[in-house]
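In the form predicted alone, a lone chain appears below as C-alpha cells.
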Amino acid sequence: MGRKILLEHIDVPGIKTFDVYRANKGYSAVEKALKTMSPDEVIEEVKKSGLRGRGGAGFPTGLKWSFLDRKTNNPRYLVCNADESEPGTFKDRYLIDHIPHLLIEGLIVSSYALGCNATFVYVRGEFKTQIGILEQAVAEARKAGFLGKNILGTNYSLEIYVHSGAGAYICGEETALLESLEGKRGNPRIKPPFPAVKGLYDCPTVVNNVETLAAVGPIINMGGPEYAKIGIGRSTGTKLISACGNINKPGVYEIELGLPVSEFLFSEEYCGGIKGGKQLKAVIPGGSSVPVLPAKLITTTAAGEPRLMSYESLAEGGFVSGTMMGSGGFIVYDADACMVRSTWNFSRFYHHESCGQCSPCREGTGWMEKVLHRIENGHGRQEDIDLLVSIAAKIEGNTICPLGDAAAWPVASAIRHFREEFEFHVNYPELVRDPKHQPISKLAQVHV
C-alpha cells in the first residue's frame, strides 16, 4: 500500500468542513510556519523537499519561489491555478471537492513564505460547484482567524479571493491566466518579463496549481528532507494521478513517485487492469497534451528497463520512445481503440481552444483537424499522413505558449507509433466509412 499524504484523510466523514479538518491536525502547518519559522525558512523547506510543479511542467517549486522579485516596493501576489482543463485530468477538482481546506492551508503557508497579502484562486468557469466549495472554505477559515488581519495574533495578514474564469483552456497557461484575472482577453504574454518579476497588475507574482500548493502544508509539517525520502531520484514525494479510459477502476489515485507503470495499470490497488480482459494498446500518461506510447514502451523503456511513474523515467528516450508525466492524466486504450479517431478528437479540441494569437497554432491546428477528419471519415490520401507530420513539426516550438506543442505532440506521436492504422484508414476507406465503424483491430480482421 503506497503512502498517502494529500489523500490521507480523504475518507474521514465531514473532512470538507473546517471543524473536522481542524480536528484532524488541519492548519497545524499554518501555526508552525507563522509562529516558529521565517518566510525564508519555509521556502528552504520546500526546496529541500524537492517538490516539483504538479500542473505539468514539473519545475522545482522552491526554486520558482526564489525567483520572486523582492527588491521592488510593489505588492507580491500568489495565484493558484485551478483552471484544470487538460482532457483526461481531474485530480485538482477532486481535491477541491473532497478536502478544500488542504488547499486553503497550503495557500496561507505559501503566501506567508512569499510575502503576499492577497492571493487569488482562479477556478475554471465550469466548476460552479467547486467555486462554492472554495468560497465556503475561505469563509470558514476567516471566521476561525486563519485569514484576515493579524492571523493567529501575528503581524501577518492575508486575504484569499476566489475568481471564476470563463472556461478557456488557454487560461491554464499562467500568463493567459493573469491576463484573464486582470479582466482582459486570455492571451498568453511574451516572456520575458516573467511573472516573478512582472505578473499580476505588473507586480511580482507566483503561479502554482492546486496540487502543488496543497502539498506545501504536509511538507512543512513533516519537514522537507522527510518528504524528499519519498519517491525516486529527483521525482520526490507523491503524485495524484487521474486514471481514465479502458480500465476497470477509473479514478484519482495518490502514488509514490517511482511506482512501476505496470503495477499502476494492473494492480487491484490502482487501475485494476484493462476493462473486459482486453489487451493494453496504448497510454497517454500526462493528459492529452503529451505523446502517446504503445503498450510495450509504456511498461518498459527502449532499453528494456521497467518504466516508472516518475518525471525522468517517463521522459527516457525523448519523444522517440518516451513521453512526459505532464499533469498526470492517465488515459488508457485497449486493443480495440482507434488511434486515428482519438487523435482527431484531440485535434478538434486544440483547434477550438487555440487563442489564435500565433499563426502556426491558429492555422496549423485547423489544418490538422481537417486532415484528420478526412482520414477518419474514409477520404484520406497517402500523402496526408506525412502532411500531418510536417504540420506538427512547423507548429512545435514556434508559438508564444505551449498550446502549439500540446496540439502537435499527440499527432506526431500517434503517427510515429501507430502509422499502420492511419495507412489502413487511407487504404481501405470503404471499411472506415462503414456507419458502424468497427474498432481498428476488428477492421483488420474483416480485411484478413
Contents of the next structure:
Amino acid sequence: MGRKILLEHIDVPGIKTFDVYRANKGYSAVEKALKTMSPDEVIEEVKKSGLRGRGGAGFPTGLKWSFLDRKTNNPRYLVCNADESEPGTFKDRYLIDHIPHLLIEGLIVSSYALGCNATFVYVRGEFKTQIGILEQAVAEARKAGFLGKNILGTNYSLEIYVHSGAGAYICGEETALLESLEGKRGNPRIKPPFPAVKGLYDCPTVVNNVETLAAVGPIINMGGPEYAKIGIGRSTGTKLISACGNINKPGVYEIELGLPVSEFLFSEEYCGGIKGGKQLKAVIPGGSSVPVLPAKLITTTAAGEPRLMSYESLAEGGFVSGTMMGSGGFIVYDADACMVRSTWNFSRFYHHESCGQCSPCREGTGWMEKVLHRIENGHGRQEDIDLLVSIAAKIEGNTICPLGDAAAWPVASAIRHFREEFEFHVNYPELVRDPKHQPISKLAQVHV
Amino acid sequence: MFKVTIDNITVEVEPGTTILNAARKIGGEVVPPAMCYYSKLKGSGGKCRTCLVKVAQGSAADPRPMPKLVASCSTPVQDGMVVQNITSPEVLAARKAIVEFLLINHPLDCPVCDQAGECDLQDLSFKHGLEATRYIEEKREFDVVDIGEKIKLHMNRCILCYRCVYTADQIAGKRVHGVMYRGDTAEISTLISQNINSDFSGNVIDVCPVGALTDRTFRFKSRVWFLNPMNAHRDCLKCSGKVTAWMFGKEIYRVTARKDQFGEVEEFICDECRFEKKQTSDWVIEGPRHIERNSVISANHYEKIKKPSIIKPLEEKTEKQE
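Can you now output the form predicted in complex with its partner chain? The one shown was the form predicted alone.
Next comes the full complex, this chain leading.
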C-alpha cells in the first residue's frame, strides 16, 4: 500500500463537512502556521518539501512563491486554478467533490505565506456542483472562524472568493485565467511581464493548481523534509492520478511518485490491468496534451530501465522515446483502439478551444483537425502524414501560450509511434470508410 | 543605455525598448516584419508572430540563449543582448511557417481587393511565402458587412491583429466592436445593430494591415497604384489636418493619414477630413509624397527587394564574370 497524504481520510463518512474534517485533525496546519510560524518560514517549509506544481508544468512551488514581488505597496493575490478541463484529467474535481476543506485549508496557509488578504478560486464553468460545494465549505470555514477578520485571534485576515468561469479550456492557462477573472475575454497575455510581477488587476499574483494547494496543508503538518522523503529524486511526495480508458478499475488514485508504471497499470491496488484481458497498446500518462507512448516505451525506457511514475522518469528520452508527467490524466488504450481516431478527437478538441489570438495556433489547429478528419474517414493522401508532422513542428514553440504545444505534441507523437496505422488509413480507404469495420488493429494484421 | 546587437549590427537604446524598436533604429533589412504591432497603440503586438527572432545571448550578465524564438515586438532588450533575425535560418523558417498559416484561410482575392498594392500581407508573402499552398481544405467564410456608414468589413481577409480594436479603444473614444467567438471562427464584429460611428472611427481603415476594413467612399474607384499620393493639409478643428491625398489628375479619390516607413500613421486624422473633404479646393496640396514601403505604389520597388537569404550566389557569379 502506498502512503496516502491527500486522500488519507477520504473513507471517513461525512469528511465533506467541516465538523468531521475538523475532528480528523483538519485545519491543524492553519493553527500551526498562523500561531507558530512566520510567512517566510512557511515558504521555506514548502521549498524544503520539494513540492512541484501539479497542474502540468511541474515547476517547484516554493520557488514560484519566492518570485512574488513583495516590494510593491499593491495587494498581492493568490489564485487557485480549478479550471480543470484537460481531457483525461479529473483529479481536482474528485478532490473538491470529496474533501473540499483540504483545499480551503491549503488556501489559508498559502495565502498567509504569500501575504494575500483576498484569494480567488477560479472554477471551471461546467463544475456547477463543485461551485456549490466550495461555497458551502467556505461558508462553514468562515462560521468556524478560519476565514474573515483576525483568523484565530491573530491579526491576519483573509477572504476566499469562489468564481465560476464560463467553460473555456484556455482559461486554465494562468494569464488567460486572470483575464477571465477580471471579467475580460479569456485571452492569454503576452509574457513578460509574468503574473508574479503583474498579475490579477496588475498586482503580483501567484496561480496554483488545486492539488498543489491542497498538498500545502499536509506539508506544514508533517514538515517539509518529512514530505520530501516520499517519492524519488526531485519528484517528491504523492500525486493524484486520474486513470481512465480501457482498464478494469478507472478512477482517481493517490500514488507515491516513483511507483513503476507497470505496477500502476497492472496491480489490483490501482488500474487492475487492461479490460477484457486484451493487450496494452498505448498510454497517455499526463492528460491529452502530452505525447502518447506505445506499450513498449511506457513500461520501460528506451535504455531498458523500468519507467517510473515521476517527472524525470516519464520525461526520459525526450520526446523521441519519452513523454511528460503533465497533470496526471492517465489514458490507457487497448490493442483494439484506433490511434488515428483518438488523435483526431484530441485535435478537434484543441481546434475548438484555441482562443484565436496568435496565428500559428488559430490556423494550425484547424488545419490539423481537417487533415486528420480526412485521414480518419478514408480520404487521406500519402503526403498528408508528413504534412501533419510539418504543421505540428511549425506550431510548436511559436505560440503565445502552451496551448499550441499541447495541440502539436499529441499529433506529432502519434505519428512518430504509430505511423503504420496512419499509412493503413491512407492505403485502405475503403476499409476505413466501412462503418461496420472491425477494430483497426485486426484489419491491420490481415492486410499489412 | 543598453547595447544590443541585431544581425551583427550594434545599436544603443534606452532600457525598456523592445527588440523590434531597436531594430527599427538600425533600419533596413534587419527590421522584423510586424503585422499586429503598432507603436502608437498601447497593448498591441505579440499576436501575429511574424516578428519572431532568435535571442542568441540573453544579456551580458546572463549569456544563455533564450530557449524559444521570441516575439521581438514585446520582448524588451537587455544590455549585451545578441539577436539574430535574418541571419538565423531558424527564424526565417518560422516566419515562412507563419506566413503559410496566415494565408491558409485568407481568400487571396487580391485582384478584387482594394488593399492590393499597399497590403502588408502581400508584401510579407512576397518576401517570405511559399510558391504554392499545401492547404486543400475548405477555407472559412464570412459575409461581407458594413460596420459603419463608411466602413466595410471583409472578415474573410482579416488576420485578427486586433489593431482596429485597440484603435477604437484608444483613439476613437468609444468602442462598439471587438473580437467574438474563438479559434479560427473568431471574428471582428460589432455589438448587435451598432455602428462604428465616432469622429475618429475611420482610422481603423488605416491601421488594418490587410483589406479587411476598407473605405466605402473609395471602394472599387481605382487601384492605388494609379493614384498619386500627395501631401496635403487643411485647418481642421478635430485633428492636425495633415493627410495624404490620393489624386488622379486634379481629382481627389481618397484621403488617408500620412504613413511612415514602417506603414504606421504619423498622426491619426478625423473622419471629416477622411470621408467628407474630397474636393481639391478643400486642401492645400504641398507636393508629392514618397512612399517608402515595399509595395507597388512606391514605383518598381519589387525589383529592388532581395529575398532574404544567407547565401549570396548571385554576387559570387558577378565577381567571376568580372
